[in-house]
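Only one chain is included here, represented as structure tokens and corresponding to the form predicted on its own.
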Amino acid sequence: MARKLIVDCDPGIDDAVALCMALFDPRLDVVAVTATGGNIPGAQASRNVQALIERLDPPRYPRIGIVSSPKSAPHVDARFIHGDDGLGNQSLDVSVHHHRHAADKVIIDEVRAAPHEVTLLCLGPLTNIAHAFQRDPELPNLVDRLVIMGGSVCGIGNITPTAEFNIYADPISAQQVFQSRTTKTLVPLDITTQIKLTLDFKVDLPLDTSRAGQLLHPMVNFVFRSYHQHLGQESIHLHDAVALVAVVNPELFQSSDIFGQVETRGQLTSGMTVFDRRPQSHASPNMEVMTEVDVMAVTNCIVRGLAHAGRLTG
């Protein structure tokens, strides 16, 4: 039976790659895709979610949840990596939807419709998840599992010296979610940065005669240029695609149960994820944290997932 999945994301090129994999994976039933501000502002994130789904045209359309609260917009974005529109400046057209639903409401509706069956894959700031938990205090007990791409166990960030982007963008929401009673799995930077995709990855993308290939080729070309120009790297990281692999192939990872929390106020450490790894700690673990990964196997999963999407959209 396919696993019911909600993808909460801030597309973002790596979000787009993860969506392309998820929407065509027979092991997954993507019941909803919800947008949150992060890599790009909220309105653009909502537009991108719709544009990606329409371009990919999956066999079963998920519900779409849009960003509803501009007050919760992150104070940073990553357009310097993903382009002004978040998708490599493709300026994808979207149809006009007159009846649009807020992301937190969609999350509540879908979890309530299938209690203890829905996995929430969080690929952006945790704003929507925190809002949903606030609106429906029973919801944390009804989610099967949260899988969160975010944080850093070693304390080295990618947006500040100490903070990973998704957590830094909304540390208060992240702390609320970390403290929730939900079963949580964290896929931190320590894991996702081990998967380094070189220029050979472009050869493995679906043919550009397929819908998936037409979408992916310009985005991947753009992100390779961005990494070279802004980060001085010849390889790229697709953090969100790695988190998706952790959902469907958890056997490729090793993990530890740890107590983790988020620094929300530090002048130098806001957004830092702090884990209690003392041998004599009295803190009860509140999440599973991925600590080791089979790099080659995960890389192959990403390539195979995109190839499958290419075959189904050819």
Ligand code: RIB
Contents of the next structure:
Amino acid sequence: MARKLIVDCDPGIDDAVALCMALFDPRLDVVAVTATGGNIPGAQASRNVQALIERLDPPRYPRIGIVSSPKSAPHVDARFIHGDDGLGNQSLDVSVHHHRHAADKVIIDEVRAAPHEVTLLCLGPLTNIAHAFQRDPELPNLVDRLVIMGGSVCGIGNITPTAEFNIYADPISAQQVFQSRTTKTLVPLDITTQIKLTLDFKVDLPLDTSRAGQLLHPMVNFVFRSYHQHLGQESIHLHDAVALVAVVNPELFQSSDIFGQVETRGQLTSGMTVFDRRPQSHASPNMEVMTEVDVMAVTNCIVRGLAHAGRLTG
Ligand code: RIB
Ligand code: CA
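If the structure you just shared is the form predicted on its own, then what does the corresponding form predicted in complex with the named molecule look like?
Complete assembly follows, chain above in first position.
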């Protein structure tokens, strides 16, 4: 039976790649896609979720949850990597949807419709998850598991010297989720940055005669340029696609159960994830953290997942 999945994301090019894979993976039943501000402000994230799903036109349309407070001004974004619209400046059209529901309500509804069956794949700041848990205190016991792309075990960040972007963008929500009773798997930068996609990856993308290819080629070209221009890198990371592989192919990863927290007040360290790895630690682990990865196998999963999406949208 296909695993029920909610994808909470801030699309973002690597979010979009993960969605391309998830929406056509026969092992997954994507029951909802919810938007959160992060890479781009909330209203744009909501628009991007809708645009991606409409363009990809998957066999089963997931419910869409939009950012509930689109006016909240994020203190950070990643438009320098993903483009002003978050998707490589493609300016995708969207149809006008009148009855759109808030992301946290969609999460609550879908988890309660299938208690203990839904995996929540968290690819952006954890704002919606924290809001859903506050709104429905029983929810942490009803989610099967959270798989979270975020944090850094070694302490090296990407948006600040010590913090990873998703956690840094909303550290209070992240700490609340880290403290929740839910089963959690963290896929940190230590793992996702080991997968380095080179220019060969562009050759392996679905043809742009497919709906998936028509979306992917401009986005991937854009993000290769951003990484070169802003990060001085000739290869790219698709952090969120790696986190999706951790959902469907966990056997490609090794993990440890660790006690993790989020610094929420540090002047220099806000958003830093702090793990207690002392041998004599008395802190009970509150999450599984991925610590090793089969780089080649995960890279192949991403290429194959996108090729499959290309075949189904050709
Ligand atoms: O730090 C990488 C994460 O932040 C990814 O999810 C990327 O899309 C951004 O949200
Ligand atoms: Ca993301």
